[in-house]
Amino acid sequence: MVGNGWDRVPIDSQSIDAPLSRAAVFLTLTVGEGREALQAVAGVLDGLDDLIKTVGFRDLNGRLSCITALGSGLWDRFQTSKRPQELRPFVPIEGAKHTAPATPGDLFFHIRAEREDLCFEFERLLLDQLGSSVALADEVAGFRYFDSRDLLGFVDGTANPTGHDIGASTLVGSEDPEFAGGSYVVVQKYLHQMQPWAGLSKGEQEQIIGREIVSNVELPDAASGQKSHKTLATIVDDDGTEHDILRDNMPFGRPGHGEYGTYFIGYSRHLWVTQKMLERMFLGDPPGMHDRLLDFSTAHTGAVFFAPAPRTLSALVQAVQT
């Protein structure tokens, strides 16, 4: 953030820890055959900057910010020599009850900001510049639901790291200098089964979730047998350490269709840490013992991303320009 709000967009690109905000919209593109598409998605990229600040100045309180993220499969088109040393595509995870699918992703763009009608004008604007150069794969618009609850009403991001801890959680460092300050993405859309779930008892719930509905206070954790969604989460490796990411999941919903739904985004600084936490609640932990979440909540899409640092996603950019 800078000092003077009134003379600047306040957010920079890239910026991972822009904060959590009312709107979003989680936007999931295939770039087409050929170099000319990918020479014209790398020159939208080029000046996306600049895109962003057209429509961020408009309201600057409204905090408009962009996230773009390149898929596997994208990365390698672009014919660079290095790549982020744990980027790779999505791989399904199929459990004895459920499955994370895996689904078609180039391009990957989180738009936030404190209005809806920025996001919106901003992807107008963004798809009228990438033209036929990219087909949609997934498209949601998010929004914050009262006090930052989920459709299930339970309050949905509490074990987000803060401050300091975010850029420690959630970007690359040392471990692979080329790609510091970037971050791996893990985006899943996932709808709901709410008569089901309505039909459980507050305590029930809870036991699922491992939180209390009102107070958001945790539950003790299982010593053994059937995990809560909280705890099969949690990642802590061999060492004793905890390993965080940072959701910034979003409601999403067609009260007209029937759909009522759970955005989930996952930014973290090593992929294997959200890729195990994934394994637990699919495979169960013990095996057998799945997320019974996920037995009112069914995964549709399933992709990974890396965000590189401004400085990457320039010289990427660059690189096909020439």
Contents of the next structure:
Amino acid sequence: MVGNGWDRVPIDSQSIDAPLSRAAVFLTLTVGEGREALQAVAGVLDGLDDLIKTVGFRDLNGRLSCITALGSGLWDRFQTSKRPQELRPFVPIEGAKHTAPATPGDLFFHIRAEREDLCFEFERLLLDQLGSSVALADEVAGFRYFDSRDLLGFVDGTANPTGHDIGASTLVGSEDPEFAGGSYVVVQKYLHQMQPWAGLSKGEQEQIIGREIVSNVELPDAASGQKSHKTLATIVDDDGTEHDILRDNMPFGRPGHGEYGTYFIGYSRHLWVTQKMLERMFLGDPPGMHDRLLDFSTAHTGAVFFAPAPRTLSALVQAVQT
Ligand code: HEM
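To complete the pair, please output the form predicted together with protoporphyrin IX containing FE; the form predicted on its own was given just before.
After this comes the whole thing, all chains and molecules, with the earlier chain placed first.
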């Protein structure tokens, strides 16, 4: 699932380490009741590699990729006795001031490319094939904003793992051998309150995020009291080991509608790591001192999926079709 750098054709499925793209579509669907809908979905997933080639081959420089991930409820419907160890629905978090809600989602597609039209065309054909077996839960088209900035103005994604660390942080390993090579996916759609944010000084904004806005240089962690977003999202276990996730957040928006957002997507080897980040952000550390980013950003969706390795996905969908 993590490429070896020898790929002759730079279009791929289930490649979590696909490079940061200029455009992305985050598509969340629910699957209709009954075996017929399930079988129809399985049939489409079985042919997904071909669909990626059909669209992606039209411009190889466009580097089209798609990751397919399944929610906990859908996994159960596949009636396989084996499940990824940590897979479960999104657990809502109720902080004193802010809430991370859980919203529906059986199937999730993370479509990435250097060109918006490739993402669009792939999504169009995919939805055409899925037809009435699915219903739309959420659809967001994201774009790269200058030097990978979010709409609050900060460079987003800097502390992501790189190189060999990507696989170690994102792919399930020998701890769950049946599902090795797969990855837990957590998504949340945030909308920003731009005016109050713009009312802060540059220094206040930088303290909230934990980095300098222009240079992107990290600020020191607070010794006590209110911690920055960057510090709250850093997870160190009792052994002193830091646990990373891979984020591929993208801005989205419609200025005419006053909509300015960040689509958060985190891939991780262990679901508990992303969960812990969310708890530290929404409940605070120390408790009560929540992430101040949330005073200017509201989570409107929340869902958990598992993106299986290609061979696991194809075994799963073939079993349903027979
Ligand atoms: C760091 C923005 C939500 C996890 C950062 C940084 C920015 C940022 C600007 C600093 C640069 C970087 O390292 O990427 C945002 C925005 C969010 C959001 C705008 C939504 C409104 C989340 C959520 C999580 C998360 C929901 C986890 C559940 C992280 C992590 C880091 C980080 C792990 C790196 C920490 C480190 O320095 O090690 N985020 N973030 N972020 N964020 Fe977020």
